[in-house]
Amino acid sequence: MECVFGMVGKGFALVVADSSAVNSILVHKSNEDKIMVLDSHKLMGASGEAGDRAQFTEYVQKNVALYQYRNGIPLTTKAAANFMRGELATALRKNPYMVNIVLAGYDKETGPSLYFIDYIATLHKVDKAAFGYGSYFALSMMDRHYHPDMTVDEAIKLADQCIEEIRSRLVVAPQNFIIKIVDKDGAREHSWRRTTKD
């Protein structure tokens, strides 16, 4: 039962994932990271199908490098975002890619920003943003507390009432989650929330 979500604050953008790999009723793993760091200032939380969730983050991770070494400059956060819908609009009528992307980034310009990008290749700019079972719940705690004006430690809180949400509500509710943020200062992992050790 994945779930990744994520907002935007004041001079920030935070994402958070769940860390778990699961496949029918085993899972395998509980300290998978599914937040991709895809240069200094971009975070890609994606969920889906595990094989599909790895190839496509990878192969942007690459092409977004492979970018900035040809031209000497990255792309920008929306012009991440409008790459990867353009990639899976193209493998939609080919070989669907299984991912959802909540991509998060901050540019000197237009400073920090939130993009939603399901597996259908719809993509648009959001202040918050939720993928998965745990969506539901998530959405509804942020639709209620968030404001645009959030300090980090305030989006903590409410990141941590998301996930405890979620914790309580979802029958199969995933125990670890992972907090990464971006800011003027570049990406980075904020904290884990834990309850099973691996």
Given for the second form:
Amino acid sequence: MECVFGMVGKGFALVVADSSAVNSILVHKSNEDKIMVLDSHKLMGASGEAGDRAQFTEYVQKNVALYQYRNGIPLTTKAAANFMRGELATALRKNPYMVNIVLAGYDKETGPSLYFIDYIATLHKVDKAAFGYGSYFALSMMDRHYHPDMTVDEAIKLADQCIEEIRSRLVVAPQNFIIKIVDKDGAREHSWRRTTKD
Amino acid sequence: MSRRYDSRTTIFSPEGRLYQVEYAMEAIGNAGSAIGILSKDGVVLVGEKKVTSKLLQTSTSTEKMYKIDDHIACAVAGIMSDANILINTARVQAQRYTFSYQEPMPVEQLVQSLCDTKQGYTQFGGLRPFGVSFLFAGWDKNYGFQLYMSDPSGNYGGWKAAAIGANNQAAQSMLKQDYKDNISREEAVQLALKVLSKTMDSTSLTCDKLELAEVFLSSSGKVKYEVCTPDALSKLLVKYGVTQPPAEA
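Next, report the structure of the form predicted in complex with the partner chain; the form predicted alone has already been given.
Then the entire complex follows, led off by the chain already shown.
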């Protein structure tokens, strides 16, 4: 019942993820940070098999860092997204990574961007994206209320509306959510939405 | 002396030299020269053709200039068959990068990658180094127009103006004297033709002894690599006074 979603606003991109770590009927913890900061201006929200999620996201993060050390310049969001897709595609027909990713980034030349990358190496550049059962509610909510060039406040309000739908309508809804934002000043944590303390 | 250290490429001599690498550079010193000049709106590459014969099919192929990717080209000096291998390697590396990242490969990264390949032949495998020097000209969004020179040792550097092949030292010192920062592409062409005419062995320059190529941005902002046609080249040679105009009948 993991849920990750994101959207692009005016000069920023937002990624929201639930923070439950679940194994069958047991909740290990409800403050798991599933949105990895890939580099100074990129966020990667990941959902799926916990082991694969950690392995793949860390692998990508280290390769992105290595590129920057080797070449003195960071990867663009598009290049990072395509690199990730390539790795997923290469592993797909042997031992696939069961990870779904929402990649948000800010590039100086092209502004904010959002990429939808699923576990079978689908890549789409989008304005709004969502994974998991919560995506049924989040996407519908965003389809109704999203418009281009939203302010941060408007986008947070929409994210809250999505979280509210997920909480009230999903049978085993995650309890806590984390929101991270990326804009020209970098990628950082924005806030949490908690119903339980961990 | 130290002949016993010549036959193996991958060992040092007692004086700390790699003889095979040095011999490779000797081979290039006898080959047709090439000059590259960086201008504020493009990069100019000029090469001296050694193989000149009326029978040569010149319309389709070039001897000195090669396109590596849409935004990178190179001029070669040295053993042509070695150059072909490396050019193919460079082309594959550029496409592999674009396959992974869906973006053009930054110029310096391509040069670095090719030089890493060349360095391998000086350290292991027991194979001789490549007898080629390159002048790479390209454009990318990080650093704009760039010119790089690389040699058989696998070293490379970024240059404002560089010369490889025969008489490259003379050409290099001439370039040092006459190069000015912020020259235009037209001035760079003029300088390159002038320097090449002075350092080439032949008595008069004609368009069939030279190749000229430019890397620049078209009006729509895309990178263009253009080899000058023989007719246009003839006109340029006359314009800059480096050739005899055709005799009046």
